[in-house]
Amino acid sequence: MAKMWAGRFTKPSDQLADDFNSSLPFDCRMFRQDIRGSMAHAAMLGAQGIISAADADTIIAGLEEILADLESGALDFDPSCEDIHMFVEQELTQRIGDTGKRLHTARSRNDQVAVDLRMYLRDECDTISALIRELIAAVTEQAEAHKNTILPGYTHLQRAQPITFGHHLTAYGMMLARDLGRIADTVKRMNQSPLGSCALAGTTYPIDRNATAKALGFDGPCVNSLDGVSDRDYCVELLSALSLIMAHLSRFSEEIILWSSWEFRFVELDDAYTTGSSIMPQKKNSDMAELVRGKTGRVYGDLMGMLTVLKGLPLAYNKDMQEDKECIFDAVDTVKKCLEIFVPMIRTMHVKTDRMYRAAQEGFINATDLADYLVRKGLPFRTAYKIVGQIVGHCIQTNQVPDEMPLSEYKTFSDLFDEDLYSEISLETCVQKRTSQGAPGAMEEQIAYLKQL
């Protein structure tokens, strides 16, 4: 079949060139947005008298039929078509005749693909935001259930100070909350309609860009027609936001992998979200978390790919920009899959509270509280710090923990120690008295914040 742009050419393009040039295999996923955009454009052409109202109605009815047939599976994509735009226009013309050829009046594929992509990504942002909220809910449920479960907090991967497992999980909830904000910010800048920019310089027809923008749910039209067809900032912004989502999921995955190892045994993942070994029957591997961690690099690569495509491109549209879709589609698909698996993995995760508590006891993580005890008795902090360091060294040598060391041994380091020290340095006290905003002893506010997202 002759190309719709073939008028000035004297021979058909080579099949290899057609295959190389075609974007239908990946942009066909935008068929709903393409058809919706075409319906809004046809309605505007009819309202403005650019085509007759009867022709506009016929075009819209034909597009509705095509949409229904594609959604039901009654219509397959024609692989000989160059892209989704050509496929829809070709199918429309075959169904309604020459009236279908009027649809492309005052429009170019340049502004058509730009509006399709914005609409498609806007819809995907809604889906991703809903998945993030599901994950926040799962994290919050576990955090609330374990707001009093003692856990060693770490710095430098060394046990540092006592916190709760709920407090630790809530930190990931805050990361995900910021991810929601970034997606929302991206949509704000994305939500400008390029339709009517045409190839690059607008059109001589009396179109109404505000009408099509409103019909398609945009906040308004892009202000500059060159920018309208060549802008892909929103793709980079979204890829950046998706990369940060993956960074957060990857950090979370790393901890889950560590926590579920035999060395930690802080959590056990449900059998449904783990795998075994083909040779070692004892193995229970946290492969879902490992895959999320691995797929993070894939999304980072999509971001770098998009930035590289755009680097040095002159205005306005260039065929290089066809490469935007595979990058952004891959990242969107990957993030959605990772979020979908993460939600039930977190919800079904079994927490081993006794293991966490023992690890907290053995890590000397109440040493700071022990020093503060001496400070309240009148010692300068640096003096107290040195004494507690000596006590920790003694505990290591004698295989003890500070909570269980006899008072008589404490007295050999300072006469200021008394029976009240045990209640002061208990792990529960260490956590509960940390009530400053955002601390583990002030969990209610943090949980309430996450619940209202």
Ligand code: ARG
Given for the second form:
Amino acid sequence: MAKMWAGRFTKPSDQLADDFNSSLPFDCRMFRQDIRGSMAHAAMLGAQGIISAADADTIIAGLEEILADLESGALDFDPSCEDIHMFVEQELTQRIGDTGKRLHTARSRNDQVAVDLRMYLRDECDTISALIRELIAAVTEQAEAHKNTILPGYTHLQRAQPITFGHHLTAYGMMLARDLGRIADTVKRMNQSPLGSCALAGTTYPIDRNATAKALGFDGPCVNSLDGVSDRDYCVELLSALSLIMAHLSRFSEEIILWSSWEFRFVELDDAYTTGSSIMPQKKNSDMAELVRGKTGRVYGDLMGMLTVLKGLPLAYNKDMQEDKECIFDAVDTVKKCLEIFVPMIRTMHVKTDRMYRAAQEGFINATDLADYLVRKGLPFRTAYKIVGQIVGHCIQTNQVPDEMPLSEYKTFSDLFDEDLYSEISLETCVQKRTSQGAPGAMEEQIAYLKQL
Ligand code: ARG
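Switch over from the form predicted alone to the form predicted in complex with arginine, please.
Full assembly next; the chain just shown is listed first.
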């Protein structure tokens, strides 16, 4: 079919160039938003008397049919069309004749694509937020079940101080809570309507940008028409929010992989979310978690791709911007898939409380509490710290744990030690007494926070 702009040219474009130029294979997923946008535009043109009310009605009815046929699968995309906007317009004109040619009055594909993308991503933000909430619920459920399950907390991947598994999981809940907030922030700036910016300079027709913005659920129109068609900040913002979601899922994955190893055996993933090996019969691999960790790189790449596309682009629209879609669609699809798999993986994760407890007993993780014991008996912290360091060294040499070292031996380090030290440094006491805000002994507030999100 001849191009819309064939009149200005003396020969048709090369097939290779057409293929290179086309975005239909990936922007066809925005057909609903494109059609809704066109309906709102047609209604506004009719209301403003820019086209007749009858023409507006005919256009809207035609668009409704196209939408229904695309939804039902009765209509296929025509691969010869350059993009979704051209396809819908061509189909409309084929169905309703010349009236269809009035739709593109006071509009350009530049503002059209910007509207479509904002609406599409706005919907995806809702889906992603719902998935994050589900994951927060799954994490919170496990956290509540394990608010008394003791395990070592680590720094430098060395056993540091006793915490509970519930406390550890709640930390991931907080990351996810911030992710929710970041998506909501992104939507605030995304939810401005570029429609009516036209190609770049607005229009001489008496359009009503507030009406289309309202009809399409935007908070209002973009204030400057050049910015309206060339702004892709919301893509960068969303991609960085998505990158951080992946960073969190990737850290979580890394821990799950470590915890599932035979060395740790802190958790066992459900069979439904693990794989075996084709050669080693004993293997049970955390493939889902590993894939999430791996896919994080993809999403970071999508963010870098988007930032780089925008760098140095002169105002206003440039075809480079067509490159916004594949990276952001890839990131959105990837994050949704990762969140979807994470929810049941966490929900069904079996926690080996005995292994966690044993690890907590073996790492001198109550050494700080032993020092605090001496502080309570009157020693300055630094002096107590030094004595406990010597005790730990002695325990390593004599192959014993502080919880079991006899009082007589303690007395050789300081005569402030007494029988009560054993209950004071028990793992349970160490955890329960940490009642400062945010600590493992103060879980109610943390759980309540996650539950109200
Ligand atoms: N397919 C194009 C895109 O995704 C639509 C806008 C085309 N505008 C233009 N002036 N060629 O960016």
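Keep in mind the model is a prediction, meaning the values are calculated, not measured. Positions refer to the first chain, counted from 1. Think of the rigid core as the biggest set of C-alphas that the two forms share within 1.5 Å after superposition.
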| item | value |
| --- | --- |
| Yes/no, Asn399 Cα shift of 2 Å or more between the two forms with rigid core fixed | yes |
